[in-house]
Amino acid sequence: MKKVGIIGWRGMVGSVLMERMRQEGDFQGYEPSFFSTSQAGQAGPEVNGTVYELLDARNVALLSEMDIIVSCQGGGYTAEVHPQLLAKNWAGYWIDAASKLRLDEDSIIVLDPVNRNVIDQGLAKGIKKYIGGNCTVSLMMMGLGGLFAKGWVEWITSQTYQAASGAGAKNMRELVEQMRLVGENAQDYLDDPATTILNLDRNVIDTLRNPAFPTANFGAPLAGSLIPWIDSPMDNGQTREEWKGVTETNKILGLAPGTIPIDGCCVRIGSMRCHSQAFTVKLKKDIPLSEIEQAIGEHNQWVQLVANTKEETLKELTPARVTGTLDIPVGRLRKMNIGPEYLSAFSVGDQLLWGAAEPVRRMLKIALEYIG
């Protein structure tokens, strides 16, 4: 029976991965082992009635016994352990939610509803590194996959509205703490119907600007505000998060770097775990909107076309609606005034599901099927 090692199963992405694997009945047909960097020897998760003892995630000898390793531990762990496994001539499959190996020439970014053909070609060629993609890129590809599959896309700008979860669990907590303080400080004003809106507004601004306001993780207030900067700076004025759009999209599709230009501005907003994106798509030709809708809606089972009406948009096209689901609603579809080959669209997706855990979960199943 094949052996699968799972590392980082207690973290944010790992917890979502474990939840999905339980929901889908994935813990069968192989022997799972659970590794920890800090709790080796202690009791681990219970799976199908068995409580697994945690193994040492830095014990390369134990890791090298695995046919497949799934890591949600982070890039630092990958950088430390993966080279040691290769030095031992380990020939197993490394499936990783972290970005460390994402752009290696001998790795494939996994998003099988979009690039199953690229994954299958990689398996046939003997590629052993399968890496989850950037969350916004993966969510964009899931929503607009039909346009890419048809070869209709000339270029895209994506203005993103990214959730706190993309920055980590500490940031999610900080956002809620910020919300609590804003509400608590404004409580007397809200309870008094005679309070003028300007006084309430001044109270909120005073709270956000108070030096004691909790911003240790974000570096600025996010509740009641936004932060138009994500990740580190690039030499060309982009942030690294914005640079990933063009780099990873083309790699996912198996295209040469820069084949489809993609750029935009990445913004952190006060959503907990759903990323939203507003797209301007330059099509290669004028395509009827009905054909565009059909291509998008039929591409994969998770895409949900949302009618371009106020009622449907408010009902279906928000993080509050999508959080915790695999749904990828795409709406606000329309041709733009700047020309019939320009398309406007808006999508929402859960950053922890299709943006992180789900492609990794599905890649594990694909690898198991491939090696039998």
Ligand code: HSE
The other form holds:
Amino acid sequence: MKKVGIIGWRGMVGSVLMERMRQEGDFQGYEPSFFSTSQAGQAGPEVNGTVYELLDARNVALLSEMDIIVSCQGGGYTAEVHPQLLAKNWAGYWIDAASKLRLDEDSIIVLDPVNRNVIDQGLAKGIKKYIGGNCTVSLMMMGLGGLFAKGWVEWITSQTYQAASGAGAKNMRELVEQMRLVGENAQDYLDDPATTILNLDRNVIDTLRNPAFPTANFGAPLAGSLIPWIDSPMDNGQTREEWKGVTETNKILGLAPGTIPIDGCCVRIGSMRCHSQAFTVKLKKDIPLSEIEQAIGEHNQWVQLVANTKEETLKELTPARVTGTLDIPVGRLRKMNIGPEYLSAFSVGDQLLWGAAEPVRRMLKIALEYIG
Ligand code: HSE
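Could you present the same protein in the form predicted in complex with the ligand, rather than the form predicted on its own shown above?
Full assembly next; the chain just shown is listed first.
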């Protein structure tokens, strides 16, 4: 029986992965092992009635017995352990949610509803590194996959509205702490219907600007505000998150770097775990909106066309609606008044599901099928 090692299963992405694997009945047909960097020897998760003892995630000899390793442990762990496995001539498959190996020439970014052909070619060529994509990129491609598949896209700009979860679990807590403080400080003003709106507003901004306001993780208030900067600076003025858009999209599609230009401004907003994006798509030609809708809607079973009405948008196209589901609603579809080749669209997706755990979960199944 094939052996699969799972590392980082208790973290945020790892927990979502475990939840999805349980939901889908994935733990069968192979022997799972659970590794830990800090709790080796202790009781690990219970799967199908068995409680697995945790193995040492730094024991390279043990790891090298695995046919497939799935890591949600983060890039630092990958950087430390993956080279040690290769030094032992380990020939197994490394499936990773972290970005560390994503742009290696001999790695594939996995998003099988979009690039199953690239994954299959990679397996056939003997590629062993299969890495989940950046969440914003994966969610864009799940939503607009139909346009890419038709070869209609000349370029895209994407203005993002990214959730706290993309920055980590501590950031999600910090966002809610910030919300609590804003609400608590404003309580008397809110409860008094005679309070003028300017007094309420002044109270909120005083809270946000108070040096004691909790911003250790975000570095700035997010509740009642936003942060137009995600990740580290690049030399060209982009943030790394913005740079990933063009770099990863083309790699996912198996295209040469920069073939389809993509750029935009990535912004952190006070949503918990759904990233949203507003797209301007320059099409290669004037394509009727009905054909565009058909191409988008038919591309995969998770994309969901939302009528461009206020009622449907408020009902279907918000993080509050989408969180915790695999749905990728795409709405606000319309031709722009700039010209008939310019399409405007908006999409929402759960950053921890299609943005992180789901492509990794599905890749494990694909790899297991491939090695038989
Ligand atoms: N970098 C993303 C973010 C999440 O900060 O929202 C990971 O892909």
